Every structure is written in C-alpha cells, then in structure tokens.
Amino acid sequence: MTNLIGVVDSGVGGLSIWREIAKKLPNESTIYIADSKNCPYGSKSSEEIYKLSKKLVTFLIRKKVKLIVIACNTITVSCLSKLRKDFPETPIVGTVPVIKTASEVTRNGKIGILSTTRTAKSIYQKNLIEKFADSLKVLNLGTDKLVPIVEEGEINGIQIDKALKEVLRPFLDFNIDVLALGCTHFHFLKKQIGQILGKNVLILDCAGAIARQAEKVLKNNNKLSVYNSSGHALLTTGDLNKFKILSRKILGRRFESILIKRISL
C-alpha cells in the first residue's frame, strides 16, 4: 500500500473517526497505529505524550503517508503545533470536541463537555470553550475512568455502567441538553450515555466532522485518490490478540479484510 492515510491514537478509542474516514473515503488506503501499550495517554503529563505521539508520526512519515490524523484529543490538544512544526511537510489534522456545535443547538444555554483529564485541563480546550461558548454556562469534566474499560473491551456490561452512571451524574446536577465528547473512546459509548442522561440530552462526537476535514484536505492538496481500490493496515504496540478481539467487536464485518499487526517502536 502507498499514498496512504495515516491514523494515529492512544488506543483503540480511534477506530471511531477510522471508521468514518474508510467509510467517506472508500477509494483511500489507510494505516492505524493505536500505542495500546502506553495506553491511557489522558494521565500523562504533555511531554510523555508529545515524546510518545512523535515515535507514532516518525514512524508514519516514514511510510511516505500523504496525510496524517490525530484521531485523539488528548495528543492534540497536548501537542499538535509540536507536530506540525516537526513535520511541516506532512498535513496533520487534529481532534477536538465539537464545542462550536454543541454552543449553536443547545436550547437551555447549558452544555457539557466531557474528556480526559488531561484534554480538560489542557489551556487548549479552555480557549475553544472562550470562543465558541463564552456567553453559555459550560461544565467542562475530565475523567481517566472510562479509557481503561474501553481498552479492556467492557463496552457493555456492569462495570462500564457503573463508572458512566458515576462519570455522568454532575450533568446531570447541571442540566446539560447537549454533552459534546471530548474523547474517540466516548464514541464506542454513546448509546451507554444517551440512556443515563435521557433523550432530551443531544450527544455529538467528532469522527464526521474529522472524516470531512481530512476530505477537505486532500482535495485541497490534489491527493485524493482516483482508484476503486483500497486497503487498510491496523498496528498495535500493544497486545495483537486483546487488539484483534477488541477492534472485531467494534468494527463488526469490515474488520474481517484488513491486516492487523503489532509493531514495536
């Protein structure tokens, strides 16, 4: 495979926005590192995760990708302008919740935000929130409980329900109407969340809007690919057979043509 895109995350939690980048670009090639190995990123402090994250690109640039995304908000918000100044060459686009959005169709003015530590934290978030939902009252809530059970592939279960159940209570102190997920791993648990905070909490994620920006990118650029074919490669450092089970689970049919590898770097 060349000319491919490349997609990066902590672990598993960006298959959600791989998904959508396979699904709106079905002609395109891609390659998937998920560090499984160091994951969870969102407790560690911004330089592990920048001396981490770069180990991931180099090893993608090496590839030759054509464009690279950071399908974790935890390393963008950390470190994408040390990315891209590393690799100016390469386009790079980053992850971040969809605040803007949530601060346009909120009808109570009341919106929540729920990351890692580590994203909710971070000065980079905290000025997303200032342009886009200054005028609104914003609960902006981090937490390194959930990332670990979505490794472990407790999608379902008891366990997974009673962290979110814990996790999600002060929204709903709050009065929230929409809760943007400030985390790809939320994705896998959306349907979790939307039956503890009812159906009059909207809950919106990133992978769409992520998959059209990388479109957007290479159209610009001139690099989409104009063959009906593809192929997609999907590397772990971490443990292949936890990988393997893990990604079938959220992946479903489309998992059964792809490669799965594990590297080291």
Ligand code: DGL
Contents of the next structure:
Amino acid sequence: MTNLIGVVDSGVGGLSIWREIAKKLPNESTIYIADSKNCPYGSKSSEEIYKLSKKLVTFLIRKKVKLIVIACNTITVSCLSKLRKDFPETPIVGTVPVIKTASEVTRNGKIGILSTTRTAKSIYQKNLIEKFADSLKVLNLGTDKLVPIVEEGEINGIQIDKALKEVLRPFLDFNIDVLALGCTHFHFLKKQIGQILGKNVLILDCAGAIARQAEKVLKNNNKLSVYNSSGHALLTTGDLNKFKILSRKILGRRFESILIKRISL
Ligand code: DGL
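Would you mind giving the form predicted in complex with the named molecule, to go alongside the form predicted alone above?
Below, the chain from earlier opens the complete complex, with every other chain and molecule after it.
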C-alpha cells in the first residue's frame, strides 16, 4: 500500500471534500478523480452508477491507495456497500448529508435536505431520515438541474440564481430553519443558497465531517502520514482544459500549482 488517499466524484463537486482533507491533513498526499465524462450521475440508474464508480475505485486500488473517500452522495447511497464488498482490503469512507446535526440544531423542527434525484429517492437516505430525524418535519428534495450548471463553472450569475430560486422555493414555503446539502456540488453554492433562503436558515455541508472521518479511519488503521510533505494530483476523464479552468476557479489560487491530468478508464 502506498501513502496516498484517493478521492472520487462524478465531477468537481467532490473537490469541496478533497479541499477539506488537504487542509485538515497537510501531511497526506492525494489523488482526486472526477468522472467528468460521465457527469452527472444523479439522473442515472443505481446499476449504471455502480458500474462507473467501480471503474474509478479500481483505478485507485491499482494505485495502491491506503484510503478511498467517495466524495459523492449519489455514489454512496447507490452502491457504497457493494464497493466495500468488492474491495475489502481498502477502507472506504462515504459521503451523506449531516441529517443528525441538522436535527440537533433546528429550532422549529423543520429541516430540508437538497440532493440529486437519485439520492433523494434512495432507501439509504430514507433510512437516515428515519434514524436521525424521525420526530421532525423533513422536506427531502432532489434536483438534477444544478450539477450541470456547476460543471459549466457558472457558480455565480443569473443562470444559477434563477435555477436556485426555483429549486429552493419549496423550502421557503415549508419554513425550514436548517438545510442539509446532500450533493457535494452544492457546497460551492452555499453562499448563493444562503442569499436566497435568508439569514434565518442555517446551511450545513458535510465536508468537515468527512475530513474528520477520513482522519479517524487513518488513525485507527495506523496509516496517518508521518512525513512532513505532501503531493496532490487531480485527474479527469473529461476535457482537460475545461477541468483545469473549472477546478482552479472553484479552488482558488492556493491550489494553483497542483498537477492536473486527463485519464481514460
Ligand atoms: N457530487 C455528487 C453528489 O454528491 C454527484 C452529482 C451528480 O453527478 O449528479 O451527489
């Protein structure tokens, strides 16, 4: 096993989790794969999502990573348990919305969850709601409108604003006071979502929780890096130039020098 952590998503969304891991664990080296060629996953069947994500995970297993982080709610709810069965030697951390935290901090007992369609309809998410928010009023909504807009780099401006206003309307009508983000692409829209929902609605993403979980798993397995240096690579299955521009726009200058490459699986 090498000293690398592998992180996967259908596109750039998982960079929100990857960024948290890179900040929290500065001695760790990582490989991130965005399956940009097949993004979005949210409108695909569970079987298709399993087939695609197995290819991503197989690539990382061949690189002999010590931990895999599925930085995608849609993959997690569709096939995390299958992937764990397929690759039992390597720990795999999944990503789900922080419904437990949402239910602890709500004051009016009305929470919202915004995910992709696949995630919102999944039994996995239904079970999480039953487990952590059974006594609350929960509006669990899915949309496949936002991910393609984020993938185009339109995280500010009229197009995303219009789409968000439409998607978020039901949450305003439902009078939620907490919204849990159930898609890693939406983490990059947090500010814009906040502007529409207003200051009385708390918006929770799960990036910090996943980075903490990654640290915990590495610690428990005695795999935390002891070296005081790190290296990162961002890989895409799609158009290299587009991914370079988009990831740099999303991540900002701090990560400008990172190696970015195209791969085919
Ligand atoms: N970023 C992903 C998630 O967390 C998937 C988005 C998509 O490909 O539809 O669900």
